[in-house]
Amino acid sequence: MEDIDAIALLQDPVRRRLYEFVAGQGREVGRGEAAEAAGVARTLAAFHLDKLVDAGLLEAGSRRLTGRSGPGAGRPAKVYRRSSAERDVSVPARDYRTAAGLLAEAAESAGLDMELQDAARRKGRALRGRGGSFGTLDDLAEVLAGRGYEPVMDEDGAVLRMRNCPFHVVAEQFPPLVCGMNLALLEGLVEGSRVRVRMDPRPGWCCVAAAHSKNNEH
């Protein structure tokens, strides 16, 4: 299915609510849970969820939702998670991904890691704006959400992690270069605040995490 056709499926409000709920969980979601979150019947949710799978926006699997195994554990249920595939639409067609890959390749070959990080910090400062700072992780999360990072606070509220890397495709090709750039960008963004960012790579997550600085050091 073409990217534009897949994205067009999200015009349906029920389908969009289901997609946003599943994508926002960061884990597998059953039909019943998704239906309840979207406020629709389970059968209708199943229909729309499978449409999203057919479009490549979600991926489907099966597991026992009870967490038990063996006799009496029940049949495996169909579960859904966000697809790892990316969809992109530009009218007229543009190919920024290839340009980004070529620029990253050239920067890596020329050993321009530090120059790229310096530029990224400047960009982070510009994104913050003059006199802007982050008093809390919630303040930072609001900004990161607007830039596609999908921030999520951990259970004790001490660390802010990001489910999505906006530079994922290029980061997969040039991990040290792009992850270093990403860290520098966010360092510039939080500069002068009580928040600090650090490298904390985890499979399926952005390589950077944020937390309050110790002893409130700036």
The other form holds:
Amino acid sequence: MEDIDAIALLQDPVRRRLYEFVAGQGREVGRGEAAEAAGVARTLAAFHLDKLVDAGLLEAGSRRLTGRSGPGAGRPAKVYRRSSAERDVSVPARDYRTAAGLLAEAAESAGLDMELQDAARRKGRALRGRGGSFGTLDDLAEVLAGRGYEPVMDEDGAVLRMRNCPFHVVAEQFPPLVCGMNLALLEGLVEGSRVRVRMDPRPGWCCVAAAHSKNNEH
Amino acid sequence: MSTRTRYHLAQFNLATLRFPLADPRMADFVALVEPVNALADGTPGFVWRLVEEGEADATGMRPAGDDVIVNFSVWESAEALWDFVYRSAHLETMRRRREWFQRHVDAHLVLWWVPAGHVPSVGEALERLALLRADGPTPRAFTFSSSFTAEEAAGAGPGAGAGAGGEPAGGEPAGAEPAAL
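Just the form predicted on its own so far, so send over the form predicted together with its partner chain.
Once more the chain from above appears, this time first in line as the rest of the complex follows.
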């Protein structure tokens, strides 16, 4: 399926709600749970979820949702999670991914980490705008969500982590270079705020975490 | 037994110091060595790392030059190694690599498969790095961005496990490898 056709599937409001719910959980989601979240019947949810799987937007698996196993545990249920594949469309056709990869390769081989971080920090400041700063993690989360980071508050609300890396493809190819760029960008963004960012990478997550600053340090 | 359990992945890399380790400009790096090594030791999939006899780490060993430190470890899988190198606190040492280490023009990180239980020698590592530099990535000596599976290495013939001979050069220049310090 062409990327543009896959993305067009999300035009349907029910499919869109189902996709966003599954993607937002960051774990496998059963049909019943997704149906309830989207406010539709289970059979309709199943129909749309499978369409999203066919389009490569979701991946399906099976799991016993009760957590039990052995006789009497019941048949495994179908579960869904967001696909790691990416779909993107540019009209007219442009190929920024290849450009980003080539620029990163050149920066990597020339050892331009510091120069890239400086540029990223300036970009972060510019994105923040004049006088803008963040008083709370919630304020920052809103801006990060708008930039595709999919922020998630840790259970006790003290740390903000990001489920998505907006630079994923180049970050996987050139991790230190691009993760350093990402951190510097966010450092520029939160400069002068009451929140701070630091590198705290873990498998499957963006490399950066945010927290309230201590002792009013920046 | 599957090839996944019969072979482990060895990684070796060089890092050329910008300043001696005792220099104050290296203090942040030196402070990270012990906690990052402890993190590696406790990471799922970690098998072995090089430690100088009587020392806590290998920073004093200089088999590739007086100002070149080496990093040498063995892992159960490429995924376990990748997650440690790039998705743990180790990434912080990589992010700041230009503060502490000179840029390498030649390949400075090499990966290869070893039979499970085999403890590779520094000589073997230097040989694999030389292979990578001479021939580019092959099943005998490769990089993260142009990697080979244990099956491919096993299928490449008996030499693949012993460090003999190279394959014809192929793929991208080894110097483009992004993975190491």
